[in-house]
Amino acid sequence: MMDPILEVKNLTKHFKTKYGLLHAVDGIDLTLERGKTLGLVGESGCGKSTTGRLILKLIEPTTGQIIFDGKDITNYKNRAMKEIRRDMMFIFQDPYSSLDPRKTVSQIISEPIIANNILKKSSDIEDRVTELMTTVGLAERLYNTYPHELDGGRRQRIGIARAIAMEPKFIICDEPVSALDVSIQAQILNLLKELQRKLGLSYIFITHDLSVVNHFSDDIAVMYLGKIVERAPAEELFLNPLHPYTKALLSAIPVPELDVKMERILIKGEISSPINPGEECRFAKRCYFCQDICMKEPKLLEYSPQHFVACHRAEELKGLEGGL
């Protein structure tokens, strides 16, 4: 039985230009179960960080309904949104501007205990940091250390340690591994692994590289400019992948294989503006199966089991390899 912590329900974000309305998230619904990893993934600019910021109210949606852990907290304001927030933490992509050059590593972590008054007592507040710097990997003797005498994976140790200080249900974490060196990357994933298992922490993972959210995450939702566009268990989508978009991403992993040939999609043509969108389908410019059907925009609909595709011509593309 689900018990989801999180449901998003047609969450919407258009901000005014001087052109327009731009559609930066366009009534997505997404449901997160608990202790699970929801991936979302699709190329820069597509919305994903957006959503993540609306998902913590970090930016105020236009439209839509968000509920966590059983509340819905689309309409709170500032104080009552403190409380949640304690559930709810944030990982940033880039493990340098994302924490205070001038505060120690020990500041950094105990920035959000002290701040919610969790402990008052300065050797409660050390033994907690001396706690957390155990738990994500950073040794004892980095504790009076700045950010810059640090390199990438340890910087990230701190942002990881601060995210869990307050121990949270709910993590978003926004490619928090794209600024990292390959094999940096697997030590940082790995972690958030264990602190999941540990914690019981819920993860929406945020990132482009589908390489990555197939090992990490139990569903994956797919994003093109501001909608999502396919929707399954990850095993699934690896295997069935039914929206061209999601065949592309896909076609696009390199193999480390010599004698395996790769067959790459090409995605062609003009990117449609996310400022005022006519109706046809948002991939529709790129996609080499548009038809006059595609003129209208598709709705996410559940193809099989748990796998949601917005593409008229998803029951035609079912076990197509390649050809796009």
Contents of the next structure:
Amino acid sequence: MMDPILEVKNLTKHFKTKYGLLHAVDGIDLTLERGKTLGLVGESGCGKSTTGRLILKLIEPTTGQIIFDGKDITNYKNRAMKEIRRDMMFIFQDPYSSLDPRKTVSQIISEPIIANNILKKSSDIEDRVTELMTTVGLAERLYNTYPHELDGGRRQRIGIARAIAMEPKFIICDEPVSALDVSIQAQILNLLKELQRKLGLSYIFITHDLSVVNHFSDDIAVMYLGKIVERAPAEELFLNPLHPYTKALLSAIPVPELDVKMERILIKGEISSPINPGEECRFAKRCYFCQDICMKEPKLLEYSPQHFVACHRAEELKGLEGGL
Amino acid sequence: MFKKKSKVRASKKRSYMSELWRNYKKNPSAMIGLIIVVVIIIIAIFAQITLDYNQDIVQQNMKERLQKPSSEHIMGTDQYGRDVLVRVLYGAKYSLAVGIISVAISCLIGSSLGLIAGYYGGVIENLILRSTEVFMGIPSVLLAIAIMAAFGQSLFVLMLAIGLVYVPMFARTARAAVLPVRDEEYIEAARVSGVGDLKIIFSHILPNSLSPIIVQVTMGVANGILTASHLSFLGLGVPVPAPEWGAMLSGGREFIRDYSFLTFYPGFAIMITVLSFNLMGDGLRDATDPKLKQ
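With the form predicted alone done, generate the form predicted together with its partner chain in the same format.
Once more the chain from above appears, this time first in line as the rest of the complex follows.
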């Protein structure tokens, strides 16, 4: 916790719907150290993408504080935000809808450079775009092609080139590989890793796939229904999961060995509604270990150094392995 | 090396239009519409060059009034002895000018309003949409008459009046076209990249929502021509003695029993022009429909 590039404190986003308040993100705290990767894991609809958009202030938070690079950007408006956004970028999940179909590869990649007036001469811009394309592994001959002529992996490389064009300090990757084939997933992950080393980037890596985040993250935060239920260094989380939800998620990762028998913790039912959630633990309805105490919402507490968990029964369940 | 790149880029940029054209030319009725429109434009230009307005178009010749169609006057002559064919050909200029310029006015104002409404949403959208609804509640010809009455009668005011009447249609079309584009991720990506709202609207949203607007433009020309003829028929359009088709219809109205050709030919000219623009519009709509693309 020496030099955090990003700190998020008590970040909350409630959406008004006609059925009540939708608690998309409910008071989460995150810390990301410079040059590190924080994995944000959770199932669909748990608010992880909303969190990403909140941090970039694409949506205004309801309450909370976002401190980026030592500056509190929570109340920054257009002009000041534009300055800050040079240092924060976003890689989108869907490489098909995140690229304008009417723009060529070079136009897409050069967009942030032109919008921020970094380079003025068109030959300089062309040089820079070519350089960026080489960096992310796109052949120069694709300079004038349109996105629809390319496959998913190449398209995602375009998105990555656009994200690093401004040499940002921090990138939010919103499920950057979930729309890609497995073979291409590895390529893109390696590219992201390499860029992090070269450019000293810090990532927030949003995903629903724990096996992806394992190789990629320094810290992992597990989200459930707008809350962070467990946060720990990656290794610690995989060795010592405390929250029943984390245990269940981990048990679902396939092990590629013949003689290992998979013992899965199954979660019953489906994610409950984020609209007007009650007082109980958010996971209580699906939890196999639910007791009376779980009718009160647990706080995210430091269980062991750097390992935070929000479960009343974390201590009791510690020894329990999967299969129960 | 870079020169070569720019060249490639220029040739690639046209691909949207070339794709549109490839789809368009498969449609025979659309091609017929296009050919007729081109012919009408050529006629308008040639009539303007070769005919003298004072001598051929408006000079009266009472000796030859109300002659039936013959080899000398293919479409006959009107009550002032003027050749109907020459006047119909010369009149193409007015209809085209009114149609195109009024659509340009309404497209410019309407599409901008629609883009703003669709992009910003919320209060601005409500304000723009509700006021277009107020305008749409007034019959278009009545509204045009009111505008003509306020600003006086001239060709320019006619164009302006028709242009303003069709603003709401363009605003609604543009807004509807913007809505699906607005929530695309590449708009969000542009915002993250630091692109300003105005640039986003014109460089991302407009190109991606252009198809319905193009179709609306073509249909709008047909509507504009029709409305102009209405107004001229009512004596509010282009001032007499200009050979505007609607005005010619109106002039021939009294003689419709005995000399029906006086109303038939200008009416036919209006019909053909409107029909061909509509065929073009239909063809364009089909060509821009992504479901028809191979």
